[in-house]
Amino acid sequence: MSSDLSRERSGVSFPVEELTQFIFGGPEETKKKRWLLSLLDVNKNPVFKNEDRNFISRDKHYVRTLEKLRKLIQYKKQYNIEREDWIFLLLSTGESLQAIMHDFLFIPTLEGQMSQEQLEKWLPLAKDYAIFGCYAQTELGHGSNIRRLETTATYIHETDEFDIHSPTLTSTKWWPGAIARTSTHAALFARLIIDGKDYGVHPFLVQLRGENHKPLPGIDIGDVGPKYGYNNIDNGFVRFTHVRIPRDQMLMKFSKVSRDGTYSTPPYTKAAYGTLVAGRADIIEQTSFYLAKVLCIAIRYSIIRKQGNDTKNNPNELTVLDYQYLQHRLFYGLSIIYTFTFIGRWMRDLYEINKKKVEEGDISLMADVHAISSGLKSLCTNLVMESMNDTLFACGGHGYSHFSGIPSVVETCAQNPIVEGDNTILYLQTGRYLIKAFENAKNGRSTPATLSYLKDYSRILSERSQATTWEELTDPNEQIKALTHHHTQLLAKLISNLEKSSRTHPQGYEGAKSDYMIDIINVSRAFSYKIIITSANEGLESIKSTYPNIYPILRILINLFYSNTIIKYSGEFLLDNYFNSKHIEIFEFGIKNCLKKIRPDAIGLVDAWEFSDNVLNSAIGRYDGNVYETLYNWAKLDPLNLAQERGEYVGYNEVMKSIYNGDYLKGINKSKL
């Protein structure tokens, strides 16, 4: 064990066990999660080893992933593991698994959109893994614009079937995870056509493979090829040539087609896309987990790593974590982790409340949940990716190596700003929701409960901060008040500009919005910051009595996140005169004080997540701090180095030998240009 890490761990100001219990959800949940982690012990189950992952081919990595999945499914059935514990177990393997697509996209689609009769037939098969499914929505030519999807499902009266067809190259389903090799079925989104009339996009259950896993006739299916990351998952394409499915494989909880071809309309058209909202909630909830992995590696390494010294009289190099700027980079990441832990739980609770309401026929929260989850997913994933990339750079050359474990996490999470809705599109959708709410408030009409304060927008816009100290500026109520003012001010300015522009714009008010896309996105982002700070402060106060020893450090972290947000957008606050230059100076000084207070606790804040060395798969983020020996030993395992030890010098006989001895010039007539 590194003496540096031992010394750091002994100096943590709070009981790390208490923080672990907060992260895991309480003492009993902590006990259960530790038992779940024990199932992944590589000494008992070598299939879960990740150490050689950087050296195996893509096809072998895929098979290895399936081997892990088979063992996990065995555990799931053996111990009757429920949803939240199943998510934790999958995440704790250290890599993405195909079950994410099956259990958290395919099955929720069936549950949310199938009739009771359909569920009785198909859900047991899916939950038993007798069939394996994926979510097939995105096409080669269309992603976020669902309304323009081209795949068709034409009702055939004579046979009581739907004809599934890809009429163009761009209608090819493209990107669905686990479709290329793993899935037997797909929850497919296609245009419903009855007697030549287009009823828009609807979900269908389509079988992809038959005996011996062979693709069924009329189905052209394959892999989309190597990706930036996520390469153990078989993202693929599928193209249909007049594939018939029974009528009862249209998912008919909402929309229905009767035997005579009569179509009935759902009570709320967007209810059919609830799976995407669930996916966004999952992403928001899991951002903290992935960023915590990266920060765990970086902070441990930054304690081991020595560089430079502060005086000529001090021959010892300094621990790099003692440099203020590195603290600023890494500790801001810590503030994101713990602030987002609260917003993740808040978003999950809101989603579950809405889900229950929809099941009871109440759609009153649907628009709110869609808009809020869209904005939060966009902001959370953007901030996490920025922090991950900055953390990689903060680790220097060793961070760039796959042996650090950081690139693999970055590569996996790089998809998050794109999947379940492109962030730009989602911001714009949130913006439209905010514009409508403000217009309603301005004209005395009802507003969503989450935006009821807009009715008092005139008072909000007139307010200016009266705080004079750090304590007053970072008071939870002042934080919420400041960000409420900020997003309301941006929103009011946007509405004013839209009204002015619409008077001369050829397409009027709606057309004017295209000239203010940047402003709409900025408004959505500001609103999302407000939601995050509100939920984080409310969440922190709710656990104050349960976790009194970690409350102070969590308060510092939320204050740091908030203060960095103010500094980031200080120009807007200054232009609006909500804050003055003295306030900004206080925030800047306060941030530096936060870094000093967090420094002794940094190791505890990452150790509390209890990531195993196997899950991190990092030479520089090991719990024992044995960084440099591990880097050297892992490098020796590279197949090219092993070949050299066998006396095989790759590239020498093939190419370099001829360069060294000049053979490559034989027969070439030299001439001047």
Contents of the next structure:
Number of protein chains: 2
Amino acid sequence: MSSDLSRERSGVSFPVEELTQFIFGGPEETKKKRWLLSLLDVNKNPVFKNEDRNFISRDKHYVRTLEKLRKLIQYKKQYNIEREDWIFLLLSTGESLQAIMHDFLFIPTLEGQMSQEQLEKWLPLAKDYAIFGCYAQTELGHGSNIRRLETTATYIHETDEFDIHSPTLTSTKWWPGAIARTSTHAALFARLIIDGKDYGVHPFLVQLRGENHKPLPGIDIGDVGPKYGYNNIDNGFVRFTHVRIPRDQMLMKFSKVSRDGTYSTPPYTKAAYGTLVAGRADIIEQTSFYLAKVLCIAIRYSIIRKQGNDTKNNPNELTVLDYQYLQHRLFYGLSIIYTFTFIGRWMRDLYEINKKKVEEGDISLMADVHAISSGLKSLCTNLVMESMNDTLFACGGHGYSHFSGIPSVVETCAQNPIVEGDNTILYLQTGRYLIKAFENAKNGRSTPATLSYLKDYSRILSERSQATTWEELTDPNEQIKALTHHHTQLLAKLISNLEKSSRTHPQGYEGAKSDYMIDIINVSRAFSYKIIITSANEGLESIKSTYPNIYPILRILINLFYSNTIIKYSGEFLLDNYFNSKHIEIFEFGIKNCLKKIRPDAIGLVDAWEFSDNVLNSAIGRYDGNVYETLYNWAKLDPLNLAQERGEYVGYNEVMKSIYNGDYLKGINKSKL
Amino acid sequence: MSSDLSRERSGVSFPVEELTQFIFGGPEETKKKRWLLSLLDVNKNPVFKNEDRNFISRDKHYVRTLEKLRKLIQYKKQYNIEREDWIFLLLSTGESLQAIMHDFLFIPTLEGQMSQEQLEKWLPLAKDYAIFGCYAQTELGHGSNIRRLETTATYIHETDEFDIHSPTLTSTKWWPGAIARTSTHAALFARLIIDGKDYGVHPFLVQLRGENHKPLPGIDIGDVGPKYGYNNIDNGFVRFTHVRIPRDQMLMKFSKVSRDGTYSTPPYTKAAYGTLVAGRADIIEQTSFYLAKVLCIAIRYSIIRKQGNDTKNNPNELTVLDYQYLQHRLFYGLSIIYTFTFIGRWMRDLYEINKKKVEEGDISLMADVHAISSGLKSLCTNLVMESMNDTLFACGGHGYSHFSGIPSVVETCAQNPIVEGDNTILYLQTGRYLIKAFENAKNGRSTPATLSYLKDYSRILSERSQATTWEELTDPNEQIKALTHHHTQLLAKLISNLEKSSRTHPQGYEGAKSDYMIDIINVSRAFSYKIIITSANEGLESIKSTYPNIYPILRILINLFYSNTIIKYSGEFLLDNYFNSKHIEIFEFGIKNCLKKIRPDAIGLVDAWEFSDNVLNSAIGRYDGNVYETLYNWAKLDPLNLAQERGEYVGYNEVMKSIYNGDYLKGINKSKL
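For comparison with the form predicted on its own, would you give the structure of this protein in the form predicted in complex with another copy of the chain?
After this comes the whole thing, all chains and molecules, with the earlier chain placed first.
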């Protein structure tokens, strides 16, 4: 064990066990989660080993992933593991797994869209993994605009079937995870056509592969090729040439087609997008987990790593974590992790409340949940990507090595700003909701409950911060007040510009919006910051008595996140003097103080996540700090080095020996001038 | 050819040929560069094909790279291709090549550090590629702090040799490019030890491999393993166990060791770091090239790609490039490319001027060149990485695919903030220079010529922008004035804080600095922006008459870069009222106007670089816009899909068939409820 790390660990100001319990959700949950982690013990189950992952080819990595999946499914059945624990178990393998698509996209689609009769047949098969499914929506030519999907499902009266067809190249289903090789079935979104009439996009269950896993006739299926990350997942394409499925494989909870081809649909069918909102909530919840992995690696390494500041009087180099600039980068990351831990829980709760309401026929929260989850997903994934990239760079050369374990997390998470709704599109959707709410508030009409404060917009706009000290500035209520003012101010300015501009714009108000997209995105982001700060502060205050010993450090972390946000957007706060230059100075000074206070606790803040060395799969982020020996040992295992040990000089025999002057090279270092 | 692209190309407002001539450096240069590009024609030389690069393993990719290198070396010798053209040719392959290390690190080290006698022996061998060299400086435990390198070169009187040794694991040379398999020799940096006395780090020439490329005795050499990017380059490690080299393989242009072990060194030997400054200048110059590749892909694809805004009245979806938010992201990238084109040239010129001076014994520019190149390298590489990542996300799902060609450029360029000096460390070095200069200016002492304006600091600090219109705000002189004010203001505030803080800090002024690292970095960045804006504006004005038809669009691009910078740091300009809220509004409005003006010219601004489809290696960035067919065709070539065509279902036989219910799957879609 590195003495540097031991010393750091003994200096942590709070009981790390308490923080672990907070992260895991209480003492009982902690016990359960530790048990779940024990299932992944590589000594008991070598299949979970990630060690050689950097050296294996894509197909081997795929098979390895399935081997893990098989073992996990066995555990799931054996111990009857439920949703939250299943997610935790999957995440804790350190690997993306196809179960995500089957369990969290395919099954919820069946559950949400199938009739009772259909469910009785299919759900047991799916839950037993007798069939394996995926979610097939996006097409080669269409992602976000679902209305324009081209795949057709045409009702054939004669045989009581749908004819599934890809009429164009661009209608080829493209991107679905686990479709290329793993899935036997797909929840497919296609345009329903009856007697030449287009009823829009509906879900269907389509079998893709039959006996011995052979693709069924008419199904051209394959992998979409290598990606930035996520390469053990078989994202794929499917092109249908008149593939027939029985009528009752249209998912008929809501819209229905009868034997005579009559289409019926209930008045309200928006429940469909519950699946996507759940996906966003999952992403928001998991951002903390992934960023914590990367920060755990970076902080441990930054304690081991020494650099500079050595002089004759001071012969030892400094631990790099003692440098303010590195603290500024890494502790901002820590502040994101813990702030987002609260957001993830809050978003999950909101999702559950809404789900229950919708089940009871109450859709009053639907628009809020959609708009809030959209903005949060965008802001959280953007901030996490920025912080991850910055953390990679903060680890110098060794961060760039795959042995650090950081690039693979960056590559995997880089899909988050794109999937489950592109971040920009989502921001624009949140913006539409805000604009409408503000217009309503201005005109005395009703606003969504979560935006009722907008009725008070003139008071909010007239407010200026009265705080004069750091304590006052970072008081939870003042934090919420400042960010409420901030997004309301941007929103009011936007609305005023839109109104002005719409008077002369040929396409009126809607046209004017297209000239203010930058501003709409800014407003949505500001609103999302406000949601984050509000729920993080409320969340923190609510756990004060349950977790009294970690409250102080969490308070500092949220204050740091907040203060960095203010500094980043200081221009927008100074513009209308909500804050003045004195405030900004207090924030700048306060940030530096936060860094000093976090410094001794940094190791505890990452250790508390209890990542195993196997899940981090990092030479530089090991628990024991044995950085340099591990880097060296892992390099020795590189297949190219093993080849050399066998006397194979890759590249030399094939090419370079025809360039070099062989005779010369016989002389060794001894040759003199 | 896509009709969308043809239409766009016919609508460009300037002659693209003129822009190409500007990029390539005039009509003669354009002719020559086109001839160089013709050498890479894949029809003539299939070895240059990049098409299957996404599918091949690391060792195959390495061999492929060497095959390209062999052909290039043949051309180089045949046509006597010189430095700038050689760089252009290498870059234009779309591949990183080991020649970079040999030609731009190894040879310059020999040239800069060898005595005349040594040069006569070694330079011809190196230039002929009879030997192949690399630059071995960084160690497993040490990167930026060169003083602390551990490898030793101990003089052995008896045999007139140096004993090269790695005394610790952390002294293992780590990271040198092309050292693992390609190089026969290394320019090695090691501590010179004579009779137990340590004379500090000096350069040595060490042969690594002998006959048949076998590593020489005592040399433990290998690959450092897979990295985020750059995986066709064999970055490696070397550990020496008492390897002897003749005394005359210490590079003795400056310091010398005589036969009796007497060490001598001239009074000034800082010329050494010319190599690193040259490396930084190269990086700065090449950032535009790499970002242009990525933007070329993104802009072509964003013209082909249609999304949303379709209504009953308006059935066609919009070209995504018509959306303001996308323009904001991509055209900011364009503004970086063209602004940095000027910076690259300016930095190269400055480097050459200094080089000439140093050769004449005049080191007056040395500190400026070091400080300026450090800050510029940091700012340029950071901004380019941000813009590249943002461009990747701006391309949605297809951007995430390796078939887009974007991830591989991102991964390669991600090393730039780390190599040739870590960006943060470089910013701190620039900061040290600025602090010293300001202190001097304040106390009436002399400042470097490039910072002589600091003598006027009180006037600069008292200035406020008098501009009232967009034209006035973006006037070149006003741009320079604003950024001069900006960094001077930050610098003055920093110095004042440092002075205050040093009075009470136990380590005095130096100690105080460690509490203001964030501020020092901010000042260096602000200074670097000022250098960029100054030289870009001066550069642009100087070509006004030579390139009259492209001047207007370049003017808009530089104005856009400048305005985005002001908005990004608006808080710092509002703090002391250099700009007021009215100014900020004009900037915000002006940015949107720039986007509108750039929109029709976007395709011309990327086409002008004349990237071949082979160098872009992008399904979505093709010249003919045949995006979707290419994505589909490329996916079909994935080895995993080819396996399926042979009836091999990777993963199914190994794992999944034991999970799925085989009997059920015999029934195909026909099975009914």
